[in-house]
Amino acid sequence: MNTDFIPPQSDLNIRLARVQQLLKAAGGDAALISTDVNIYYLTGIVFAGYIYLPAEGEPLWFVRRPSDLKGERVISNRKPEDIPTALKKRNIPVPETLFWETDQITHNEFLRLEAALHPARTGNMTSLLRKARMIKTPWEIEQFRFSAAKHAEVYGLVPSLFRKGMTEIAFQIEIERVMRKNGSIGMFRTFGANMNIFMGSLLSGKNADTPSPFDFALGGRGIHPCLPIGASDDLIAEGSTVIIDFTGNFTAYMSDMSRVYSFGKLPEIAYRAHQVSVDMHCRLMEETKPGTACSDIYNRMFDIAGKSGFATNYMGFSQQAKFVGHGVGLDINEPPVLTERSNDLLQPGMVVAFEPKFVLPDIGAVGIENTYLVTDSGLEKLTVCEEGIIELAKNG
């Protein structure tokens, strides 16, 4: 294993101490903490049972599986029923106010942990780590360089891949291939239910313009009625655009960035529009800087795309999505999100995906995504990549 990925404890101190932080000022005693990602955010490993976190003090970790894993506040632990008398063999109270992650939870394992531990009042961990993870550590930073550099250089690579004659799931495979191959974990984590995808989207021509019943920016029609979301086994034909949406998945901190390529020479009010999502990003970077309110953002480049002209394009065509860019880290869609509803406001730490498309009947798809790092004087653009659209050679 590559120790580089390996969060130094001084980095899981700094995300420790700040979740307790938030569960002691939400009125908590402890937290019962039993999803993956949050567990790898407080240990940097993952493992099947739960922390017990308490507000003060140190956490313990209730492990089911690995058998190996070892330490001094570590509990091997077969059910969630034997909880309590591990604590009380331990001298720790049972808590009266227990949060644990409503959000994520099964009903059945909710109502098995409040009959083991009979707290007088519970509450939802979910919200509370979600916020925390929305500042990211010098280290998590540090990963998403490394990811967004790889990411880039895979795109660089993206068109000696194609072929004449290439489908979009054959185009979307070959670079899934090149991915793996220089490093990509070959998954990605995303918040909430329904939200299946795998490695990220390519499309091309009229495909970019399906619904989707998922809340992605852009749809897609799949290749099985199980997944109807992103390539689909459609030729991609000359004179249409082709979007790459892939996740920087080289760490566990996701990229996230959007390029387009077109086979052959396109209608001229393809490169009009992309243009105008290449300079939104532009006016991002020049008007953006912490406190910045997210809604500001979103309304702002709606203006935009109202005054260019594309503004039934904006977002997709025959279904358009509601947001302009999304937090991104541990799961590709987290907090803050740049829409019309948000309250949230811009912090440094913050690390942040704008993806501003337009979507043009039987054309396809433009418009680029850049991850960008929220600093105390504006913003860092991590994803470092041609912007304009790049033409496939017709390779035979």
The other form holds:
Number of protein chains: 2
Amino acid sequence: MNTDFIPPQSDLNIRLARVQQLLKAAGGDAALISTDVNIYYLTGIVFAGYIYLPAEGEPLWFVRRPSDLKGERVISNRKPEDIPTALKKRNIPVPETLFWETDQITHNEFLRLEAALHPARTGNMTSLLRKARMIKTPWEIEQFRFSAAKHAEVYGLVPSLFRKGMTEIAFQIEIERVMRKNGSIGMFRTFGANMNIFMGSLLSGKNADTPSPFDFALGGRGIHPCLPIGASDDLIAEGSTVIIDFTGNFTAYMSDMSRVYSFGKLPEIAYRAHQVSVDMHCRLMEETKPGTACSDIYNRMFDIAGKSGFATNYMGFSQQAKFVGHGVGLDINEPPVLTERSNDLLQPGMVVAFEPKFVLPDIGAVGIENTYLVTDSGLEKLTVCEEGIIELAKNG
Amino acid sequence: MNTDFIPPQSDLNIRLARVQQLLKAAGGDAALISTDVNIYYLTGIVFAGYIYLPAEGEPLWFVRRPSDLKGERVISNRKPEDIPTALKKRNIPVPETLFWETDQITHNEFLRLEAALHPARTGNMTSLLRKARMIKTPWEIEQFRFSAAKHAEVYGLVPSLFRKGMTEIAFQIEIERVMRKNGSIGMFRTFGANMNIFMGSLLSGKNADTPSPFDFALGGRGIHPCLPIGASDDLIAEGSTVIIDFTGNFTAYMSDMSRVYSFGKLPEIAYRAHQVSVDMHCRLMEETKPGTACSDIYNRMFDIAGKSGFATNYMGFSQQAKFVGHGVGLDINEPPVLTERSNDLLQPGMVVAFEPKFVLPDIGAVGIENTYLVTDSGLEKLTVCEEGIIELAKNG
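Based on the form predicted on its own presented above, generate the structure block for the form predicted together with another copy of the chain.
Every component of the complex follows; first up is the chain already shown.
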């Protein structure tokens, strides 16, 4: 195991302190945390069980599996009903106001925990954890840098994987393999329902305009009706774009990046629309600093799209997405969201993907996505990689 | 799109009738269904929104996305708060007893739906749907046959992918690619928390004994602490087994199959333990018929394992799984579960994976997993593929 992937205790302490401060401010005595994503966030490992997190003091780990996890704060635990007894043994009163991940645990899990611990009041730990996770720690930022650099490396290899006569899915599979060979963890964590996809999206020609049930920027038909998103078995036709939007999951912290390739020359309109997206990224870099409102970014970009002549193609054609960017982290869709109604202001330590795209029916999608770190002075681009449309050689 | 993947209306009608019968028997007036897995089960497609399913009569589809989904029963819908008005427009009273997927939707989704529809009573639609889905329809069974045949075809290619000097993860990546090239949908649906894995598991030597937080038969360290399961970056050593357990997700209905390969000759104990598993499968085929209790199967197999001399290796060594098989379908872990405390009896139309495995520290895991269809007279093996330990040639 690469120990670089294990966060130092000092970094975990920053997170713990931030989460405990939010919990205390919200009036919580303690939280019980059971989702693997938040257990990983707070401990650097994954176990099945619960973190018992008091608003002040040391957390306890109630662990069902793995059987070999030992340590001072580890309490072997088969079921939540045993937690009150374990707390009493340690002279910890069962908390009156208990927070749990009510945007993540099922209703029946909630009822079971409530019956086991019967707190007087409960609160939403999901929203506090998402708020804490929105501001990345120094170690987390290094994980993004590592992911983004690998991500750029793999995208550099993409043209060499193309062969004339390939279907979208055939091209996608070769990219998946190179992603994995370069260390992609494979898993694609998303928050909330209706966010299924497998590793990433590759869309060409008219499939880029296929509406999807899922809440991503673009759709696509997929290869099976049970997962209607992304690459299809359509042949990649000459004169169409290929947009690639994979997750840079080379660490637990994902960069998000889209790039556009062309099979042969494209109609001139495609290069113009693509340039609008590239220009939007330049504007974003120039005009954004800590304190910039996410809704302002959305609205300014919406205006630019409108004036560009590509308003009907912006963020989809048949179905248009209502956001132009989103926070990334352990989930691909974290706060803040760059949308019309956001109340969030950008803050140093946020990591945000910005993805203005245009769908040109029959040609395909154009536009790029980059992941940016909000610094004290502005934005730092993490996904540094050729941004123009790259023509694919007609190999093979 | 391959139209063979679209279920005929007659088959959907069987499912609808079964689910409505269960709903009526449980005292429900209607159900609101929002998970993609159950929407796919009832419609053959996936959309973001809700199925409004009355205990009698035609369902309505409240659809948020995709925008191009049209039809007689489709009602465009932005949020659940709009559902009561839409029902009233159609002279449908808001139901008094409303079932929803309380083992799948989050607590906060439940609260939102409750506030929007304020039923007098609510019930658990997850358990009714899992009960209905447990008995597969004729079309579903054909989907399993298709998946299982492809699954066997890919496993036949596995030896050709091995090269001396490979790590577990390098071997796994080549299998992933061949799975995908043969039509694997990629996505691996699981039910419940703590069931993460990427595509499948490949374990060799001592990594087969690494306890994992996840509730699968075997563990493994994985390549990153945020997903501690399956293949690691350990070299595959001579004298060790390689056990492969991928999901046959070539349709939405997944077959489950494990096979064992060896790099060079193994100690004799490995072949003996493997034969115990193969014999268990023969016993299962001989002794099982509709009406057999799942707990009986578990207990009989536990006894055989005990008498074989491999009790301490059965279903893990450092951490032992408490089941020896499970239903499969749209999720890889469906009822019934072959466990000590199951109350289920096998019924025709169930599809069950049986996976008696033995972990031999330092050598690796042995034993096979097959997927069986319960027929009127017994079991039919769906995953037909060489069952002995296959020695990998030292290519390259």
